[in-house]
Amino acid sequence: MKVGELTYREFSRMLALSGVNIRTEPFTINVSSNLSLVSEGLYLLYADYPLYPEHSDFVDFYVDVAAPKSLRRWYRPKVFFSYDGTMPFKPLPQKQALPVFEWGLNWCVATSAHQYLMIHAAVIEKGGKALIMPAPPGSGKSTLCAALVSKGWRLLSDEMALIDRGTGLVAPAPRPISLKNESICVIKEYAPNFIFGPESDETHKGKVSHIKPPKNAVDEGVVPVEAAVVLFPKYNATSETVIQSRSRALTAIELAENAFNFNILGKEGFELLTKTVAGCDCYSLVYSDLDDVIDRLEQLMCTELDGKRASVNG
């Protein structure tokens, strides 16, 4: 069952007893939470989403995005989010309840999943091959990703590339997109067709909202994909299109910068990390026109599939 088979009374009710056991590959969590912001955005944002028993044999986070029980609630209410019975944050205001649960949840995953060297990036996919984009906040990195799933490309992260120790693949770890400022009035009107959840405003990152992933990201949320592409990308409004290479060393040098864990996995974390940047070509962009980056970013990840089978094949 998925979340958006249960009514909303029904999924609400739930949330608001034991928690709901949402599948968000490749993780399980049991959320719960007594705040209608909160169960009105996950069952639209996440109505996709595979539902677990109750009961389910492993729950991979168990939180809680609440508002205090006391009278406390009634003045300035707050927003309270826990993560297997702790609160690893400062209460904040209950009009960014929504993406509270986001935030925690991303944390919940940066600092519990290390099967996975964890980089803070998007990550979309074309022909079976992913693109990886870091940047720092203000880049345009969650603009350009929206872009281009709006124009095909499989989401697999909009914050965070899961490379798995074992394989070396990038595993799909697809949830709502978020957008901040301009950058969702533009989305708005570049993808009219996209779901977006409600508006916070005032939160730390200015005003935020969320873009439901397309149904075939939460469909083939299981299937992993080989990196191709490290693309560093910059939005500057007065910008043409401007694609140019990139050391791999450097590359190397600024994803271990942005990741997670890189410093708890030591050695491995070092030569995955390494295994990955020698597997991609690297490159690093200043954008300003959507269509034209998009399309330059669709000839690229053409040359680049191309490129590779043309080396199979001899």
The other form holds:
Amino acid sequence: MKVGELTYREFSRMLALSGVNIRTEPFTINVSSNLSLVSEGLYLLYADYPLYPEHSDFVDFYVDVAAPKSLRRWYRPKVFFSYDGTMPFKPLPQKQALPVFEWGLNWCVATSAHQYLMIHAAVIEKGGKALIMPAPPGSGKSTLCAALVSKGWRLLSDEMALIDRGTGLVAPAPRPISLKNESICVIKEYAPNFIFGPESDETHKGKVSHIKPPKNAVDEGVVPVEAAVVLFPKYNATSETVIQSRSRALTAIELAENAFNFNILGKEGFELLTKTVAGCDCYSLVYSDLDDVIDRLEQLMCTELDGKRASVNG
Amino acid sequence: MAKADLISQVIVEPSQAVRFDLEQWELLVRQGKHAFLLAKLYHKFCEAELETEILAPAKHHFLSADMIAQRQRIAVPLEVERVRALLAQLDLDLVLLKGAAYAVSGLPAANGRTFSDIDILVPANKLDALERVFKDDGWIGQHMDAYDQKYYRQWMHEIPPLQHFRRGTEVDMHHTILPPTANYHPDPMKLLEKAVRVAPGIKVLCPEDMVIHSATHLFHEGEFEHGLRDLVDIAELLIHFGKKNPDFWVRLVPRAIELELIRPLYYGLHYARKILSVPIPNQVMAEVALGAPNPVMGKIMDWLFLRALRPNHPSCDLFGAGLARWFLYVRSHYLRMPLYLLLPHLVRKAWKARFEKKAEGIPAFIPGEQKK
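To test you: the structure above is the form predicted on its own. What is the structure of the form predicted in complex with the partner chain?
First the chain shown before, then all remaining chains and molecules of the complex.
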């Protein structure tokens, strides 16, 4: 059963009572909330996600996004994120409830899913190969990710690359793409078919809105992908598209700095990271024109695939 | 309705988990995470060669916790070495307490245990000099507001925790066992005299003192987040020392009497036996009964501690758990300082919590920045 097969009334009731068990690969979460902002947002953005009845599947994370039951419900209303009864963060203004859910869930994953090497990066797939885009906030990583997804690339994750310690493959973790500030307008114009969640103003990251992940990304959420390209994007309004090769050594160091749990995995993390980077071509990218950059990246991934094939045949 | 404390069940008898259903495995993971005992549970499963019996989707959680514990096991000796070098500047030996002590002396209690800080015991007269040495090395005092500083320095048995500005490691510098304002005044010099050298320049308390100190720490605490974990420490110390050295049981109670810490030792033994089924010789239980509270008080303390020492997870809170925790919080302060000091302090803290503006928001999500 999918979230969207419930009526909104049923969904919001469940959310407020025992919580809803949602499969968001590779985890099962139980989310509960007494806020309509959250129930409306989740019902819209997570419509294609599988839903499990209570106690039919192992729940990895119990999360709750709620308004306090005190007077603060009315006076400058706040929202609390709790992870199975503990509150890792201070409360935020209630209008930010939906981003708070997304950030909170990311935090749960980043602090406990050490079966993966977790790198702060967007990952998308083309022709069976993954493109990893690590980047600091503000570099246009999510914007480019959303634009590529709108052209049919498969979304693995907008937030973290999960490299499986067992297989070395990238595990998909498809969730809504989070866009900030000007990128919201840019992508609304560029990809009018995308469904957007509500906009949350005045978060510490500015204005935030989420894009509903395409159905194929959710349905193929169990199919892992081999990493082929690591690309560091940078948006620059006045620049033409420039793609430059960069050294694998430097790339490995930057990926390590962008990893959530590099220090925890130790030697094994180092070996997994260097092995992954050794199998990838690495580039840096400066861009402003989305159409142009997408053309170039599609070419890049094609030659990547041809090159790999050629080397196998030769 | 409160669910069972699955952690204690599994620690006492790991094979119990073989019969767990999906919901119980899930609960064990949830309770284990909140009680900081997930890696310890995994270690118990491995010891009993039951790790293949762990329900597959639960296993990632155990393995992740184990991984963190193993990293810390590597990091602790490195941090200890740095701290040792600082104390050596003043020609002092490093005396480790609690978790770090179990780790450097290779005790079973350290297996699968996680650490939040390094506790050390130093002579009170060297405190100022040591603080300067630490500060020169990049350690910064936490709780910098003036009232907290004054509170710690005037009334507490330790100075505000010091945190290394880059590595994030925290050191708790104790100069005595209990706050100077407390009812009992155990002499820290007695502990230092009997400390045992485990490596050049590094000492830990002798076995009896280690148990007594751990019990004192736990049963004078006001917050029980780590309560069950600390009781598990005590249980494992008792089992290990009891097996290794038969004299241990003979020396334990007399030493507690000598240190004026018979009451906390009583609680330690009583609850280690009651909650974690630690086999304690009857003779020892009879001797330590000297430190038991009167029967009425005993019933009350049982009611309180049997609630506070359950896993810190809402699933297993017994009726009245919130009240019990609140009582123990007030009690811990009452043990620390006389009423005429306590009341203004609690009022002050309540005022601060209510009215002083705190920084808000989810901390910026900086990759690689993991709290130790």
